[in-house]
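A lone chain, given as structure tokens: the form predicted alone.
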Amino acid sequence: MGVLGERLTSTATKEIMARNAPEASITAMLAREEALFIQRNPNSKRLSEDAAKNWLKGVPMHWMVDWGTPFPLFASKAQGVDVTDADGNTYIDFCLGDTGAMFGHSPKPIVDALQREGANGFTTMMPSTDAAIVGRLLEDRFGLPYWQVTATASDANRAVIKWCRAITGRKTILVFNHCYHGAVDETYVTIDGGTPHADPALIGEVRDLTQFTKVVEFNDIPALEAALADGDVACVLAEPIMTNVGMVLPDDGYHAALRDITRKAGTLLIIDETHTMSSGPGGYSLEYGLEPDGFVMGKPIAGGIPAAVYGFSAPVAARIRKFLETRNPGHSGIGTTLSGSKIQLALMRAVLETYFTREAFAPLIALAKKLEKGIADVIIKHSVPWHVVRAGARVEFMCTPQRPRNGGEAAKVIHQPIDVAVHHYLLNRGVIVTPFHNMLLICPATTGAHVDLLVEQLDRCITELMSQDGD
């Protein structure tokens, strides 16, 4: 987290009498912004009605309705940080596909690679001539020597869990409360309410997920030690920073304890960097000296084309090879036909060579620090009980004064009406932030002027929200 985020949580909220926005102001803003959204977007409304005749919930993927708007906003073009909708309205995009377009929409190196390699075949079920180069780049950037490609990070996490169970002979995994590891059913276990149970939002799961999944709160070292004490956990699957309930940062020393405890328990440690690649050119793991046994990342690794990778340390790879010697041939349940395709590898090479470098990341992090400062200054100016955190090129603000230390705490304070009001206010003024939480990404196409615009509009939004009568 940046210095300003620390100052805001440890100093500012203690020195000022922070006050929440009146409920009347929030309700009034939601009503005004909903009406303005409908007025601004007649073509999106028509497209939504037409799409509803064929698409479940009217969209190609049901999460696309989670913006909370009266109907989905339909995009016609995205380039760099600029998005144009079906009505010709333009936006500066700080969501960037919830990290899928972390390096911008259709960046030139990716477009060039796609045009060049697209004429030479997309998939052959054979390794391409880029395979050895991409393997070396992955090892160089992220520190682990052995890798595999999947179509999504969800697929990568499923594969990693299977490998860990196979080589340890253990059936159970451990995750953290309110973690995010894609659409992996076994990770949708929560301890909200005091006892482990499947997340009630999970659709169609018939197994008792608690039979083979343990869950503890992030940053709770005693709970982690107790959960691993029986020696039955194959792997801990962990985000280095919790990212789906706002950003929940690790306490000082937590990752060192996590690594020490897992080693003593004979449990493999898998770090899922799908949302934390913004931390630096080697992800959070290399930036902060973590030593995972396995590593997962997806989303922007191929510039937004479906692709993900998972990697293992040399000792883990040796255990996998030994396990495979005992295995009968046949279906493994790991890998899909389009994984490791020629086009995936070509685009991954372009991304790794162009963007996962110190030179490419330095200006992104510098601009993210400017954004962090701007948001912190606005929060302090208005004496609102909010805070801001940053991880590399990723910035988030939460409409609560204290930083949550775990997922359970964070889940109680996010997704409030005030968050929706802020999102809609910004969206109607040409600024896109992540709908699930207040996440903001800096990409190579983001400029200081874009950051200034966001900060200015957030300042105006809070000014309106703090009006006592909502007018």
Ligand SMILES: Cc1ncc(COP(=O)(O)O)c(C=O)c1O
Contents of the next structure:
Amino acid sequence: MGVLGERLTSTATKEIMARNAPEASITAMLAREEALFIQRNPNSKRLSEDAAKNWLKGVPMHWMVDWGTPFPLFASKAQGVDVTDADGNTYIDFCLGDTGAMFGHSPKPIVDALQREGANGFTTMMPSTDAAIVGRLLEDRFGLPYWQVTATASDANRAVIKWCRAITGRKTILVFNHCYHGAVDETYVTIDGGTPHADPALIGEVRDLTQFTKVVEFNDIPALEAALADGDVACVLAEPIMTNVGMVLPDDGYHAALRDITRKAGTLLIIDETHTMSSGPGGYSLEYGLEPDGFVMGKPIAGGIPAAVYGFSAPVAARIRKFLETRNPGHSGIGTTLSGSKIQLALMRAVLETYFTREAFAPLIALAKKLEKGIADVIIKHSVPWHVVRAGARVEFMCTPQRPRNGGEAAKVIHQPIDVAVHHYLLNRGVIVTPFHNMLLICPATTGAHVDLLVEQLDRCITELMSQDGD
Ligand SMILES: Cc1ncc(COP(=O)(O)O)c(C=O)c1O
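The form predicted together with the named molecule is what I need now, so please give it after the form predicted alone.
Shown next: the complete complex, the earlier chain at its head.
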């Protein structure tokens, strides 16, 4: 976990506060870059018009329009760290499918497994011959003994919540303000303004979500203690570092307190490592000695083919078995047809064997440190009020001087016009940064030259932004 942002905020804040990019400069850059984007991408523009006839919002998944560009880029090829669009423009991809392609696009070991095993069937409704070995690999890599496979991390989180409710007999869950755990309605409750309320943007939700979801700020130990004091919370569902509202790092000692307080309250602690698996081959949990009762991981676990896993500790598994002895027969409400399929297991085996090792992670983390330092140097050079943080192979810069301590603070400073302008600038120069925030992932195909190019383009971007009139 890197905290170069700390150094910046503690030494240079006063000076850099005086030197933020002028608003006119940001507006001018965005207008210029939007025009360039339109000019560079006539085929994507045409495809977006064609696609609009049949797809909701013109795209096969509605959030694909949320990049903020005048129209979406349409990808024709992705290989390693390179993405090619419909106009033949090539990009160095630091977004990597928002972690789905964390080990690169179509990496050879996964393509080989797909070719080899794909010829032997995708799905059969039976456990495949890889099942026992994949189970052992999951225990070996992540330290928990009992596992299930789902199609997505959202599914895994929904299932985990149900298991926790079932075995504790408690209805309520607790999440952190401005967390994101996928399409899990119960988690969309925030406390901005003091009182909990469900996200008004949710589609088709008819329940009063505040009834069974408690929400507190990350890093607020007294609030957590108070929320769990009644003994009615089945589980805390937490990312070990918040990653979806910029990156919010835990204070020193926070995880120890979280573990201690949840144990005392009889509340299960579920750690969602879907993004923080960037921390190391056992995720943040193993890297920092957390002792979760449950563990969730999705996205790249099968190389970007839909799959996720959730695991439980031995005591939780024993409680599940006991619960099952008295459960009524019938549908459980957990599990989907294509979950645990033959092809998922074959690809998970290849991913776990190839990438979830210290040797595979070491070069990724080394390169991420180089990227973190490169961005920090650019920030210092230009004295801009930004900071940069890192979690293993994952780096993020925020265009704000203070590192937020919780989701409420972070939500106030992300999604600013400056982020959109920077994204457009980099995209037009062949660099993809994760939309919605400034996240950058290193994969095995990323090189030092790729990192240098990103840092150089960011340097130029800030130079342009800092000129008064944006010229
Ligand atoms: C921490 C976390 N958990 C779960 C999910 C859900 O993943 P999926 O969209 O693959 O279901 C996400 C998605 O970004 C996530 O960031």
